[in-house]
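Given as structure tokens, the chain that follows is alone and in the form predicted alone.
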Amino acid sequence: MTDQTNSSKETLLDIRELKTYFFTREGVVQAVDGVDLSVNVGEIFGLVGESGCGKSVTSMSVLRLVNKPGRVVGGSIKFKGIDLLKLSDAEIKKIRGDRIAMIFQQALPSLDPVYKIGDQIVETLQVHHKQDRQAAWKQAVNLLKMVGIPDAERRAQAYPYELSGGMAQRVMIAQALSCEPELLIADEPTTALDVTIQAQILDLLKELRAKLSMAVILITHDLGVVAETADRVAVMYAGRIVEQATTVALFDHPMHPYTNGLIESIPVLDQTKERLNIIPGMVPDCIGLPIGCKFAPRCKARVDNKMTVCTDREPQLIQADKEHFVRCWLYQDCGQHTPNVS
């Protein structure tokens, strides 16, 4: 588990009341519905949750890459004090890929199959930094070396189909780092890789964070990845943050029943454990979400305590402990409205 070595508390990215909806024939999908989170300079911030909870849509909203029928309908996304949602298309293009970069879950489909990998990195450098081709090519080779690609000069001449999955992911990271971004968004960067390569990619992200003083948003459904890599973590469910804390605090003292369920579902080498714990029920459809806590229908705490307030009103995200925030009626006065704190 990470030892919280990041000491900087300077806020790099600050998201407030972000709402991103998709307007479909079936109804309005509230994919991201009032998300508050902040990322500090130089830290690795984990964003965790089941598929469909809104993690990737949150990251795409940051880069203004949400396409129709989706759009950001409310909130603010401030990067070093600049609200990205208020920038023109030309202004956000200067930031996207330069000061904020992103790597995706599937590396090979994200690379152009008809261009050599060196040329693809060169293009990024020429677009954002206006470098001449010779200087850009030299930097591309150096970047491939930095991310641990052997025989980088020869590999720069290769096409994407000639690379393994792990090698393609390293190329994606090299391309993302080409403009020395202040923030790297890594969306499920290890999901399609085997365990050994996963560990190598995560170690690489940690090394690059330290070397470049770069912040990372690590999006994943795997709590094991978060435990080994992140400084702080936010847990998402049905478009909302339900818990946020330092990684150590989250694993030592999880507060939200959903977080508890995720942790208890992690496979462990325990001879006495005959089967994995599961979270009953399904992730709710984000069209016409019910009133009250969105996790209530699956929550063992609600069932055991017969807390009717859970289905009547939605709890706010409150500060329950130092740097520990939770959205659950178990930790706030059910008789009064508690202001949002994050």
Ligand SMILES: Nc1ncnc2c1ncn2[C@@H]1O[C@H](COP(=O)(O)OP(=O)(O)OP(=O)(O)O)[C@@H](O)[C@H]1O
Given for the second form:
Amino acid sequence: MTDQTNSSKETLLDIRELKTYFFTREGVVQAVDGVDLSVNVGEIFGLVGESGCGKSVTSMSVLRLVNKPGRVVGGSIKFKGIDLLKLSDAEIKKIRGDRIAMIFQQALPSLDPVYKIGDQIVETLQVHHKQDRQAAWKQAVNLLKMVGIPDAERRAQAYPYELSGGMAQRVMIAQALSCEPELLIADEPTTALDVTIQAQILDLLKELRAKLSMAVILITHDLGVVAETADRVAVMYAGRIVEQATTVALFDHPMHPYTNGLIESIPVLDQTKERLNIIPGMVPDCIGLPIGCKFAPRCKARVDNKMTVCTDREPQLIQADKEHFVRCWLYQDCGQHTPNVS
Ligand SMILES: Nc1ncnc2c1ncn2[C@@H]1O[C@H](COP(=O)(O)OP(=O)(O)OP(=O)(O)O)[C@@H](O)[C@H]1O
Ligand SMILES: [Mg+2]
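Having seen the form predicted alone, please provide the structure of the form predicted together with the named molecule.
Let us now look at the entire complex, which starts with that chain.
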């Protein structure tokens, strides 16, 4: 876990009540439904949850890259006070890839197969900095060095197919950094890589954040990755944030039963354990979600009697501690009774 003091507390990105729906023939997919989160200048912010919980749609909403049949239907996304949802297409295009950059799980398909990697970075540099080719090439090589590509001068001449998965991921990071973004959104940047390379890429992100005081939103389904890398973390479930805290607090005092389930399902090297504790059931389809808490059908702490507040009414995200927020009836007055925690 990293130290919070690394980052200043100035807010960089502030998302309030974000709702992004997909209007499909099968019904309205409420992929993101009332997300609140804020990212501070220079911090690594982990966004974690199982597949389909809305992590990518949240980040695509920030960059205004959600396409039909999807659309942002409510909320605000303020980046240094500017509401990104209110900008014109030309204005958001200027911010995208300049002040906010994004990298994806699969690096290779994001790189153009017919251009040398150096040329691809040069092109981005020239768009953003109006540099001449020679200066841009020199800077491209420096960026490749910065992300730890050995023999960067020679590698700049390589084509994407000549790179390993880890190298391609480094090249994509170098390309994202070429515009010196204030925010880097990394969507599952290490999922496709083996464990050693994964650790190297996460170390690189930490190092770059410190060097460039750039904030990073690290999207992952792996709480282990968050524990190693993030300052703060938000746990998502069915399009909502169910818990948000500093990484230290989240692991020391997890509050939401879903967070507990995720922590218990982190693999441990323990010969005495035969299998992992998995959370029973599946992430619900985001069409026609149940009323009440969306996690209730899978929740061990759910109240199962006549006054089933958990399945009747949705809890709010409440502040449980200075930097700790949770959305669960266990921690708020439901006007009925206190649910059983056992
Ligand atoms: N183009 C689309 N049309 C319809 N539904 C969509 C579309 N894109 C995403 N969704 C739905 O939105 C929900 C959230 O998807 P999202 O891709 O954000 O999940 P995720 O948390 O990033 O999952 P993963 O870990 O698998 O990447 C899912 O139910 C998904 O099926
Ligand atoms: Mg995703």
